[in-house]
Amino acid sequence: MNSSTIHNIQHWGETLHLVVELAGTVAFALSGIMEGAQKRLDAVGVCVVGFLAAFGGGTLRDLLIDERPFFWVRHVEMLWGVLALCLLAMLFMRSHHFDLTRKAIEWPDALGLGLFTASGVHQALIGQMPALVAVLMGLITGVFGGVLRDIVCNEIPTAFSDHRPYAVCAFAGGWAYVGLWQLGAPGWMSLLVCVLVTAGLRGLAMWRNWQLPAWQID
């Protein structure tokens, strides 16, 4: 990878990096507080399932890569912030909140799993990754803080189970940007075009209800 590709990467990393991990960040710490919520934790475990939910697919990438320090540790202020999201949470969700909330962050999760699908390419791709590695990094930055959430929540990770896709769309949004950034396309164009085609084949999957096939024991 020469020179200007690697600045050409960095130029949204520079400007626009903050602002995507923070999108993805707030989507996914609200869905663990209200997995946490649902199953009746105490206040530590509200707040550890919404800091799992909203950091371990990043972790997970940072570790895998070799990054450090983490992207949490660089921008303290993320955790303020998600701190900040599970107290007020707690003070003022209620029961009756959850149906319609769940519904609504639906479509900001979609958004978060584009967001954080297009960090983990980039991140990969910076670190001079090959491009099957660099697509993986971003799908485990998508999916697997849900995972993290679903497992110590003792579910089965939605992302598994509930046959809408869900790691295929960030799979596909990977290689958009992938192929983007091969043919020297800027790369605020490769981070647009990675949300729009992860986040936009999520939000056709629950809108049409797409199913994956399911494993056929008989």
Contents of the next structure:
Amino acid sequence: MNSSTIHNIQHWGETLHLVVELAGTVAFALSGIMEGAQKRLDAVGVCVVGFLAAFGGGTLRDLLIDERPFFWVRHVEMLWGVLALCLLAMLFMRSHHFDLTRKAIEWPDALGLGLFTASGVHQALIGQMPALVAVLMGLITGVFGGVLRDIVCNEIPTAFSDHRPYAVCAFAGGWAYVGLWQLGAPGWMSLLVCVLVTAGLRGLAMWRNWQLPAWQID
Amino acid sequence: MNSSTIHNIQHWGETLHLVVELAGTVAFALSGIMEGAQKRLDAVGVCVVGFLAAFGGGTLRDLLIDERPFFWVRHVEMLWGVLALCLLAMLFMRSHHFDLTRKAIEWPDALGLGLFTASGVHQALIGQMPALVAVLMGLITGVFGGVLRDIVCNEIPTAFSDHRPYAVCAFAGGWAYVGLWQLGAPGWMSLLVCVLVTAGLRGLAMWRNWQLPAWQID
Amino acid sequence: MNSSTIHNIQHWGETLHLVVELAGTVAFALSGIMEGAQKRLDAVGVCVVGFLAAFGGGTLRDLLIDERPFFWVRHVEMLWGVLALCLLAMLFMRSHHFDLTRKAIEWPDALGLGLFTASGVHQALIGQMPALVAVLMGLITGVFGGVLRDIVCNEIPTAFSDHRPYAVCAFAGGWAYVGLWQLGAPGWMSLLVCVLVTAGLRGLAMWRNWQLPAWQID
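Right, the form predicted on its own is done, so what does the form predicted together with a further copy of the same chain look like?
What follows is the entire complex, opening with the chain shown before.
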């Protein structure tokens, strides 16, 4: 390949990364907005829950690995975007749109889960953390936005109680990232495989209606 | 003005600042103590909820902008004060005092909201953060003490669900601070205007019984 | 004493420290696992709540005093251990084991409370924090794992609402540590007394069925 082709591929890779990141953030924010609406929160509450769902996981990761400034301080346009999204949703969304929206964000949500997981694993590995810690950081990045959203809405987090694989997909994807990293694979490949494993497992789980094994305590 | 007059004004300003800060902290702590009491918490729980309401917002701000030591480590007398307040409340407060107390802390609470918001915005601006981030830090400082209080008491945060303007007042006051700062106004003036805008809007909202526009989702 | 005796005592002290720390961590994790099970969480939820109960308090302390890396990053084998414990519990524990388990972990839990409190006080004192702050850090280390566990399970934290002395024992033990430290006692003695005071008071409270004074609000 000549250098222009390589440049093109890199360019495409970056664009794809950005598109998935935006789609994931929008999907996470919408999940918060709809939960806030169903809990009859006021306009402020809906915005806060949307922000928590979109940015909570990454912020918690940055807090835990002591990374400053936060990603949303470096990219303040993401804050403006989610704020605009919240206001637009409140102006134009009605409850009969909710089921459709929920359907429409399933795939962006799965892709976002994969990408956010990969970013958490990546940051932890750069910080020299052990493999299991890196995977947990990925899981926290991908899943804890939704957990904070549910805690503020006074619900047991869906990710822990709906018996459908979600965090488990991020766990598997995180290990894929760590494995490739330790084999010396290039960064973009680890990222891609992590996203594909996470989103693929999540998609399979939704399609085949997989259930997490229930704990028969009695 | 001669230097003695200026000194006098500075002195008065500092005293006023301290009085508002104390009044706000007492108002926030009392809101926590009363909520803990109504949830039938034990003595430990009432103290913890009082502490969370009084110090939670500022602590979260310091965590997010990585400011150490926390303000309550530098001013440990505030911890002792709130501890004493919790014990005195448990000794002498009865449920028929609650409505009166709630009435009495409305204004100190509004002033405290304004001052805490201003302090959050100020610290974020000093740390070179973008305008929107600074305003959000102000909002978090002013509002998230109450949010943590409600989460521990297993309630949806009042600030997000009672449809009365509260965080929105802090949001407006925060923008006033940022605007004056960017115009190069002296620090005391930005602070004063932020407190007046926040507490004024909050007062108006309580007086005129304003409601946040409800989101008609169906 | 000759040096070999001293060496032996040190060795025994360290082993004892490790045994208590392991027992306490297991007890805390089991409390989370059982609460997750009773809330009908899925396998992921049970693990997360177990982790939160075991590591939440120490992590919050490290966040607040800005200590990095976290203790579970330095001792990643503790994470593997608790993960294994969660899986074993889900495989082999049944609901008729719960009462027995709850009985069996009472003492390890009390000892763990004492040790975790001591570790929190110790770290804060090393960081030059005032006495009251150090005691609060101890209390947070010992108690807030359980608080986070209960918040995620959508319950008012037991430590604040069951009217039985728990955090208060940690508070007393923390002051014992601070007092001995300020008198210049050796570290192992402060640690030992803190654990004995905390676990002793907790044991007495359980044995004599002590109640925290209820606040008669009406």
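What you see is a predicted model; the values in this text were computed from it and never measured. Whichever C-alpha set is largest while still superposing within 1.5 Å between the two forms counts as the rigid core. Numbering follows the first chain given and starts at 1.
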Check your understanding: Under a superposition restricted to the rigid core, does Val197 display a Cα displacement of 2 angstroms or more between these two forms?
Key -> no
